[in-house]
Amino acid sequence: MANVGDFEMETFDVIVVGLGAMGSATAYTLAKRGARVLGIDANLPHSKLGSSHGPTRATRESYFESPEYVPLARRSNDLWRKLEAESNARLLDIKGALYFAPQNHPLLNGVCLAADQHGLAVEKIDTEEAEQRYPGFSVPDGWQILREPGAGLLQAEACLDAFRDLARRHGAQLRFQSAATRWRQEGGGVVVTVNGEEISAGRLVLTLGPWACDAFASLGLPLKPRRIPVVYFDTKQPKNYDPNDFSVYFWAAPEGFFAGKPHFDNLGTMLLRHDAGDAASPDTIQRVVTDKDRGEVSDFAAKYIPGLNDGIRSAHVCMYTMTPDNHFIVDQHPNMPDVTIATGFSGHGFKFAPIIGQMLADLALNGHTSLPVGFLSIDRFASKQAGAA
């Protein structure tokens, strides 16, 4: 306890504000690296105000982002299996990605990329023989395929669970329906302000999501709130879907660019768009799934993915924080030392929580990171303007 007045402060090593899946593997590697942690999120866990609800997260290793990523994407592949094994959860099973492109796509040629650099294994697949092989799609003539066997699919929330409740037993208090409404540095630490209560840590580690952009407003960060209807087909043809024979596809068509998953009996099949959306704030964003939304998604299905053919069995939505450069931001606050940030996530962060989850510990206690973020530094993009929230 930290004493101000009368008044003794509780104090802890690090607090984390977000409990979604940064935010919960951060304060669950610095709790089991011995440090004393408070978790706080304004929510009530698997909320779906933020981005890390919903059943499934893709994972993949041949990154056609960048192949930067790839380094990162087999170390948390590798983390996830760990953490199946301390939490005795399934968490991952790899099945294998499909990618669907024109001949010479950009999307294709950078999974290629990736795949060159870091020796991944890359399967090419012409369209006669995709007919054969995954009869459920409709594969346009001149169009190549690519398969990634390292892809895979995770049970998002058993993840969350695992490093929650892992967190808990290595010590961290994450407290739910807490909202943080003040941060500021003081005497060599951070005060944090928790349901009108000050708090107070070494350090500081904001992990907020959809609401970052509100937060960093002051940094001049260009972080933008992204829309995503997610849709569930019913389909009369499951085997054509079937989870045993890939994890998740991508399709950069001229309508869109849309990513999907395998048919679950509890699910259905999942379709969205993944480069588009209605700009939107977590606080007022439109959660409804309109026809429009549902019109879009169905439209695509029935040209290139004809076996989604029963119906829409659910859809919700979910939220994107996009940076110009669609890459991530994970770095010390360029104007409160003792304080990290991680943002920007731009719809296809999940997958590395583990790993970001070390580099944010790393930053927090150590200050620095051996981990290669050089390409994520928030140097990019910020402006060194007001220090407190």
Ligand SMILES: Cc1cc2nc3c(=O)[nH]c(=O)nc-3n(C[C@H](O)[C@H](O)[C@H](O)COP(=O)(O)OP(=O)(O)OC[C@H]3O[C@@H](n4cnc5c(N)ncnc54)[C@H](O)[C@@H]3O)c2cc1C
The other form holds:
Amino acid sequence: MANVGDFEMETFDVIVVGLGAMGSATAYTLAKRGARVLGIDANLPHSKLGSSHGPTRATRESYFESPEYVPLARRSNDLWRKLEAESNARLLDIKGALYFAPQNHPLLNGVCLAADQHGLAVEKIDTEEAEQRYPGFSVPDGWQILREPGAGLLQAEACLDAFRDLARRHGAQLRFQSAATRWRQEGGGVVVTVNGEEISAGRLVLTLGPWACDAFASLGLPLKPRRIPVVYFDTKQPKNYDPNDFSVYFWAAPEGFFAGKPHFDNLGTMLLRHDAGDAASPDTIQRVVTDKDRGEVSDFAAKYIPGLNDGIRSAHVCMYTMTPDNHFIVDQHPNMPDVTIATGFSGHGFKFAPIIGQMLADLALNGHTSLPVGFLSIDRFASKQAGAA
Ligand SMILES: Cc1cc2nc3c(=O)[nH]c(=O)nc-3n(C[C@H](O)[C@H](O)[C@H](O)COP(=O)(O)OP(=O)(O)OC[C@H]3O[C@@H](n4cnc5c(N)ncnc54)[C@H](O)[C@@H]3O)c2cc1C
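Please move on to the form predicted in complex with the ligand, as the form predicted on its own is already shown.
Then the entire complex follows, led off by the chain already shown.
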């Protein structure tokens, strides 16, 4: 048996490059299916440089972005529960989502459309009732509130730990602070250069988050990474933002589309703007939160969420990797038959990590999947003629 760097293996069935939410889920799924897996990541396990860091992520089922996501979200929820059982960790708590918007706003119509098509419960709440039930929010007259009971919150860091620990338990080798600088097809497989050393495998999965833009530049994918400031407020009225009352809320206001989470004593109350964010590259992004960042979110809170009134406790920067239609890209590489790609998660991918892991494992091991991935195809943006890398 030859030494491959630190690893006593002749070769791997699959190398997964990028161990954020998507790559970690994929390494776990592949290893559980018996594949010999090497997962590598350029950064440390809980690095704050990509898109998967931070304490929590929301799950939703009445998917306003498109009803096509509903079966994937429901299947993911089942898989999160299985991951909880296998890892013996509490990962998902379901307390529902609140949606605030002017009547007939596309956000509300999108939630109702997804719910109608898939038989999901959605509760309609008028402003008077909302004042009683959710006194921490100041809802303008003529607005409508929807409550989706099936939405929840994932403990994001524990989710990543569960994927990685179980991947290792199923035999995967995971290597951090190891950057893949090149990959090529060779002899019916792939060769990946990692920290200057060449490692071969049958298949390669690339889950590079915002680094995908540069890595796939020759494919002409219209990926746009965006800088997203995340602000945590203190409140003198924590009961109005009780995590037992809701898991997440969304506001489609004239000032922008904002998302927030309940109050946790150890964190504060999170609020971010979901529909904006400066264009940014992961290697040069301004990671320091500015007064302007704080000001935009604070102004919004002062108008609509007045209980977030005891100052800012902390703030950090995260990244979204946007596609023009806000839908993901999950597909085979157009020019490299043994390479599978998943990127462009457009600020709403985390909840789907377990099912994305299944899709990528299917594609890497079998070349196809029975899961509904057609609407996530790379053909929307790139063709085989576009480039070689
Ligand atoms: C503030 C914020 C809030 C969000 N809230 C939600 C939410 O509530 N619900 C939801 O579903 N989604 C949410 N999202 C979106 C979700 O978190 C992302 O879609 C998801 O985490 C993307 O994961 P990823 O694995 O594609 O990317 P990343 O987490 O960025 O992982 C990519 C990894 O690839 C590694 N890498 C890149 N290039 C190389 C290389 N050449 N060699 C080795 N390693 C490499 C990087 O180091 C990185 O670890 C949110 C995102 C943000 C930023």
